[in-house]
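So this first bit is one chain, no partners, the form predicted on its own, shown in structure tokens.
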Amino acid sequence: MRVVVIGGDAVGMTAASQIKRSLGDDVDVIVIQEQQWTSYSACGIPYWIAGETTGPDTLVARSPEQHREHGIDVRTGMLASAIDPDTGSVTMQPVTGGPATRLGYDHLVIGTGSRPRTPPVDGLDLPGVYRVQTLDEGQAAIDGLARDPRTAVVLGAGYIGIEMAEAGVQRGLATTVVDLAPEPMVSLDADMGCLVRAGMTERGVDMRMGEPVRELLAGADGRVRAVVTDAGEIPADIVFLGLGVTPRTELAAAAGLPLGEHGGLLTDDHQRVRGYGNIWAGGDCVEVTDRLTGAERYLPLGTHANKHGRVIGVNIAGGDLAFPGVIGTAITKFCDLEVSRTGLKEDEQDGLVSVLIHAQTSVGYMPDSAVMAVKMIAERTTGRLMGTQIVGGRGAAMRIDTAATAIWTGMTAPELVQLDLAYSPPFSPVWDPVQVAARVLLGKLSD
């Protein structure tokens, strides 16, 4: 049997290691990978960039001659260029051009991932300005910094964005982050949002909300000088981009296979390709479903791509493993300030019931104790969580979890209130921050 998998990061060197574990000489397993580099952390190259870690080789989890030591042929520096259900068949090419080659398949696995969002702004391709999605594009901008910048702005304020500011300021930077949103981290309601802007204002960024970007400028030297908002200039030695991404599914597309209104890839929970038994497909490229509303969403984390692989790869070695849908469970950071969300909004489905707490990270009398919010979301009938958001200080955020294993089980506000959650001075108060918020819940779902 051969597997032909395209692209070498999580999903696909997950399923390809799995493959081969579990069928050994009996497949050939060969990648497609169009980087020199496979199985690397893309969400650490902001702390690369940060000088939080080094890189890039501390980023890879495992090389392609490591791979290649388990049996796997990993073709790098290859592009595919097309895909041929009909006939089984892939076609690709060497990156710097050359002959094209034919490879017939088995079964197919697609890992294309995504690509970063780019508006229609003049600008964006001017020296100085820096994506920061692969291995690649961050040692550039690591480039960029040896240059000696003074001023960084940043366009877009999620993830990404928020990270990318954090790096601009460990850099000693003046760093502003421009969004068209009115506050950052669109995943959150407004009211945390504002938090979050409130928290980076605090720490020395200057956040410009509301402001559509209109073009980049450049200086005599060709590099870029500014970035115009309709408010007017703002100086940029260095400009990092942050604007989101959309799912690589151009060459999926171009062999018929289905997508959805996100521009992913459409798969059934096995990540089998929607009428297609030998074609699959995980990761930044596909679409997913949300375990609370059935609909099809595009949510590119790195947790559900891992996942995908395995799933795929135990699949294609005779196994029989779903894939049981996401909540929308995400984390991040801007220096000492801590944000995560799981499961939905207060605006995404009728009859939900809000609040908003603010408590503490640990016995406010200990050194460390920081403050937190906390807003909750459940259904008014029946006291199903359905969402948390959380932004505080150190300590804060990883209690997203609580939230997220409740959601998933079902569980309602009353059973969160129960719930055994451990206790002491330096890591909770007696009751925990998310179990104050489900009790301050329980008031609202009784009125």
Given for the second form:
Number of protein chains: 2
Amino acid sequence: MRVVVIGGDAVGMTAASQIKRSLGDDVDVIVIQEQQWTSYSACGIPYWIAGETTGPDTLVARSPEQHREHGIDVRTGMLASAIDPDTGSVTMQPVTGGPATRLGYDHLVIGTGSRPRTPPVDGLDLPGVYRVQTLDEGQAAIDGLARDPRTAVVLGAGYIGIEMAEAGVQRGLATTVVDLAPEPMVSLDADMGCLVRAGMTERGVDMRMGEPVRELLAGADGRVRAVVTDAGEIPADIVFLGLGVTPRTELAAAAGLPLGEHGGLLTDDHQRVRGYGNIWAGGDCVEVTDRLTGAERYLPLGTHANKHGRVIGVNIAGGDLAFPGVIGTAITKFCDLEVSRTGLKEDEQDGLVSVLIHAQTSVGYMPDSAVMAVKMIAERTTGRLMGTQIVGGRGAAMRIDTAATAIWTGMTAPELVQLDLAYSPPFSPVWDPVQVAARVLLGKLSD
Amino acid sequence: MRVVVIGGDAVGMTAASQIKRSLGDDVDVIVIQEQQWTSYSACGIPYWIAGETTGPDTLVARSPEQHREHGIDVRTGMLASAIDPDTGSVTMQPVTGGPATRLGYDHLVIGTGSRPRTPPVDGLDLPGVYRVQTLDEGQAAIDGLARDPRTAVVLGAGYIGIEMAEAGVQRGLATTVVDLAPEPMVSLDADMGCLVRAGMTERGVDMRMGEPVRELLAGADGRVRAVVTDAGEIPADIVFLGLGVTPRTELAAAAGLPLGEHGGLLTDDHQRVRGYGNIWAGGDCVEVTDRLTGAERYLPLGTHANKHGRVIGVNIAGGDLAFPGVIGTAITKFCDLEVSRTGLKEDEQDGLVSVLIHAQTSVGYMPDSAVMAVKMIAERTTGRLMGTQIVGGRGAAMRIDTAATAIWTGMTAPELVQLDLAYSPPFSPVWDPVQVAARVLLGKLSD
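Having seen the form predicted on its own, the form predicted together with a further copy of the same chain:
Next comes the full complex, this chain leading.
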């Protein structure tokens, strides 16, 4: 049996490793990878740029050579240029040009990932403007920092934007974040996004919310020198782009594979591309099913990609494993300000009720105790928990996993209040903040 | 209506406040409290002694005066000396002596708490030997530290013992922990207890496990100078007792109220003392039902006491709220070594299977990433999660709440692997350590 994998990162290499481990010599696994790297942590690039960790090698979980030692035929520097589902083959050619080769497959795994959004703004390609999705882009940004910039502008106030703002501050740059949205982190409700904005402002970032970017200007040396918004010109020795990503599915689209309304590949719950028995896809190039609404969403996160890779690997190796969908759990931080979320936002569905409470991360008399806000959302008729958002000091955000587990299992607010959670003064108040939120929510539910 | 409450700490004052808030002037709430304090955090005393926080006022969540302002009649310095369920009355008298008074009640709440275990060892009452359960005892220990001791011995290696060892180390004392058990923390399996012992030894504590204490010796000044075990004499300028507690139920027993095999009061799931319509009890003086086994256990923890107080308060005020039992979730730390547990131990029931894995608290390339061990236990036939134990560096232990929520809701190991948990390099590896444990457990379940 031959399995061809397009894309050598989380989905592709996880699936490839799983298949090779299960089937050994009974399978040939060929991975077509455009870059020279495999299995790297794109999520770590902001921390590399911040100087908190080193790179690029540190961010590589497993190199092409290591994968080859495990019997996986990794072809780096190769570009997949066509998929032919009828004949069961993929065409590939070297990135540097050269003759195309056709590879037949019994199973095809598509893990082509995503690409950064690029709005139609002049100057996004100027020297000094950096994307931070690949290791090469990360290295370019590191090289840019070596030119001793004083001012940084981050375009976009989502997860990557916030992490790049942290990198700017850590590097001692006067840092500005610009976004069209009225508050940072549109995955939060606006009242929680407002707390993120306030926290980042307090910590020295100039937060320019609700300001559309018009253009980027070059200096005499041809490098970026300013970002122009509706409100004026912002000096920028260096610019980081955190404008989000879109699924990279042109190849799949050209082959006639089904795409959803967000542009991602559509799969069944076993990660089989809909309508195809032997084509599989996962990670940043697919849409995922929201367990709470049943709708398809685009949520490109490493945690889903790894789970997809495992699911695909198990199934191709003869197993039967479904991916159960997502509830949108995510976490990030800006310096010591932690942010996390799971489930639905307040206005994402009718009939929801919410509360926003303030509590402490640990008992108030402990020296590290910090303020945290919890927003909790439930179905009014049933009390079923539907969403939670957290913004607060050190130790606040990981509580989202408690809420995510509760939401995943269909727990109600009154049940969460009674849940046997851990308590000790350095770790938590005697009523955990998520339980405090659930208690306050109870009052609203019984109104 | 008159409600009499015996005990002015977590259960009693939570119930009293809840009742007064609900019923206002329609109820008289009288609290009989032996000490001068109410609503204090016994769990905070080790951190006060360590010098991490101040005391005793800081540890008081709400003083008798504050409760009185809310209309609760708090009688400090009063001892309840008899309960008469037939006439519905309690006898009380001043701690300092004086005439007894009889108080009739419509409802009685018993929150008499616990008292330290005192094994039959000579010298436990010597000056320089401190219990750490009440604020007065905490103050005495603080005064003892002012005498500039050099060596500390902690008797007992449970939660309080470990926290007092931390206090000793924080105060710069050469600290020894002595316990009869082969490993510290008998609420963990021995393989995890062993990791706690190793971690504490590495951090400078002399861990004398499996050594029965024979006696405590006094010096020429009449104060403690050494602890004698089967293995010899250990110098001790100061001794802290962390030998656990037993339910304080003599008063209830004398009144004929039902006690369980651990000596705690037995209640129904509304915290009504079994067989009595208007006597309620909670906290450290009752036994609690284990949700996983259905058996009664003695688990004196502040988190249960607070929940019991709320349940009792709601029910006396005319509501209908059940306490759903416990699964034994608990957490503590020794300096930067964190420890937590929930559910059953490996040998607590037949048919369980377990794994012990090592992982990192965050992605390995992050500077604060630390090693952590997770032990996970499931039912062999169903895969249902039954227990989890964690020992590791900073950020490790609070993951127990994810496991506790999963166990509480009856989740299986394969379900936990697929759960949508938060991922970002500073917070977690892409597969959370509890999911890594669940994955490894899957392999064993399918054996």
